[in-house]
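The form predicted on its own is given below as one chain in structure tokens.
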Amino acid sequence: MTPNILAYAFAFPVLGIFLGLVYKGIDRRVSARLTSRIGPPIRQPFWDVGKLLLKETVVPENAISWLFNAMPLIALASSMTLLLYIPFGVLKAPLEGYGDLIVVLYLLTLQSLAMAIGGFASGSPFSSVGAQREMVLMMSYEMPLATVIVGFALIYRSFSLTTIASTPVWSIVGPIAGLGVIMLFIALLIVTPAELAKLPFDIAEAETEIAEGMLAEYSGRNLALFYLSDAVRGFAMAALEVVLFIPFTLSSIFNLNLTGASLYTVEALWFLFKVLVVYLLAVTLVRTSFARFRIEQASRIFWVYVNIIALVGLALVWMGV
């Protein structure tokens, strides 16, 4: 890898947690503000991860201490390397050329796989209730989401997100496969809030119900670890969207001349906006809108549902290549 790679490695996980926890206070802010409430400052994640990191990490006596040490950190290690695939603005993602949408969807499924797996690992009965559920909900919405990346294959013949970033789909399909593109995109954006474990799909850690779940026996280090994990991993899959159905750059719509500094400072910007709008559509309006589904309503809706929206679009898009 060149210098210029390396740093870019180092410096997108790190702008990652930033953005995570910043979008996860305008999130909560927004929030509020429909349900007519004042809300939390924006700053609300960064004080919670560090009183979190302040507490005693505690440990369940019937614990697998190691397994359930570990998880937080595959956790967020998988975050922060989804980033690494996901191109920022004009800038290519660091490991661009090294598996792309086939990784993306693996290190989507890691994360929600390790919070499973910690909770199994907890001992606590409210925990394993709550992975049951996460493994349940997660093989319902994988289906979908790997339709959406098999759509992408068939339109570019490649799985790199930076092919799919450099050319908009919208400007290579016809009207029949651009039809089965916004069929897939409105299965995506159903997926979100259950990819990201937010309402109506945070059935795996009702607070109601099950006392948090997966994460009822995490505490202090290992509880701000999921906490960054999802705000990293909530930031990267709005990124992705961006990336798969909204790369046009400022620059081509209004033909600016931009050149250096300028160029990527602007590309940024405009970048963030759209991954902001996608949040704020797929998530946060998504959570004030409706109440937690059951498990098995949620179920019955990806796998019936949202498949054929999916599936609709999969073969709209095959017939229209």
The other form holds:
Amino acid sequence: MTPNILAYAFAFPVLGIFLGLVYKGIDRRVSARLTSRIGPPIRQPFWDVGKLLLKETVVPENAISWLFNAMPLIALASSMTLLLYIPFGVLKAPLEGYGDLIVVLYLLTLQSLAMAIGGFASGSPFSSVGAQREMVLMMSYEMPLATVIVGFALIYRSFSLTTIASTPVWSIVGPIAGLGVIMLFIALLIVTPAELAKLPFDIAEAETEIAEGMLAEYSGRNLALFYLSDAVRGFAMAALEVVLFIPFTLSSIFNLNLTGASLYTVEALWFLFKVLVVYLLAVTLVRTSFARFRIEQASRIFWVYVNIIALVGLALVWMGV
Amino acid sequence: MGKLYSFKRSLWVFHASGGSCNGCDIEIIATLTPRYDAERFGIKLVGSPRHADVLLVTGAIPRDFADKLRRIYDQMSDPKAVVVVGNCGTSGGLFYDSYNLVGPIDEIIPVDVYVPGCPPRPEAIIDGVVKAWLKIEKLEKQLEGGE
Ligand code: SF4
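Now that the form predicted on its own has been shown, please provide the structure of the form predicted together with its partner chain.
Whole complex next, starting from this chain.
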């Protein structure tokens, strides 16, 4: 590990938390505007975290306290690590070469798993119900998610994210495989709200039926950690989609001849913009327009419909490559 | 300002309904609608008392509910404040002196803000919640002074 990578490794999580919270703020603001409300200021998530850090942290009497306290840390750590694997526009991913799409898949799972284990460890019936629902949901959306990743492995003959980011997927696929890639994109967009536990798939955290589900017993610092990990993961997931499906750089579209700092600034802003668009489409718009599904409905949607979309996409990619 | 500022801008509210007639509860939901939009001020309804900074209690408290209310209050993490919404909770309202009530809420748990009215207007409820942070600020000051 060179000092450069270490510097990245420290700068990225701070940047990730900042961007995650800003995107969460924008998300809340836009969602409010869509329902013709004014909505909270974009700084709101920062205040929320600041307040949660000030509050008392309660560990319930019948919780398994070490598990209960460890899980928020693991959740945050896994979303941060996830961020380190994502190439940031033209910047290389800090952990490039130390893992690939398979690791990304595991890290995405690990965060949900940490929340579910935390829910089981809190020893409250609401949390247990929430954790069980989360497990069922995870089993449902994991299959389409894996299908998308297999599709990419078929196209590139590699699992490496850097390879994928360096050549846009659209430039190496034919028309049939291109159709397949579009279907994989749709499948991944539908998986996104479930992966991020947002409406209409926030069944595991339903605040009205099961008192916030898995998070019911969490408070203070632990809740703040979950809040942060949720924000970072939202950003990372949208960024992952941009890297996989919308990798066009601004300079390649307009044939700009930028070099040095201006290239990095322009491309970074362009990347952030693309992430924002994906975030608003896949999370904000969906979460504002839909009501919560029941768990068996969500399961059916993923196992039957989304799976069909993803598998047909995979078949098209396989025929086209 | 300083550290306490985030408290002022982010109050999470848990709503416990005692023997309310549902009038007050509907008005609480009305504060979240586009017309009043309490989220502007960072006020958010949460589903678990553990997450909450402010406990909103509506309705007169029947005998059976008293110890449950006490438990909800105990489950909230410090610092916390209690806001009573409606005449029923403040004084008994139209159920004053009823044989199955255990008196106004301030005889069961410490109350910080009273919002009278039957039911109160949504503006008054938002105002009550915003006032609750005064108490939280006072508690914080005490804690800091005690250290
Ligand atoms: S104060 Fe009035 S509106 Fe509120 S619960 Fe009592 S009777 Fe109903």
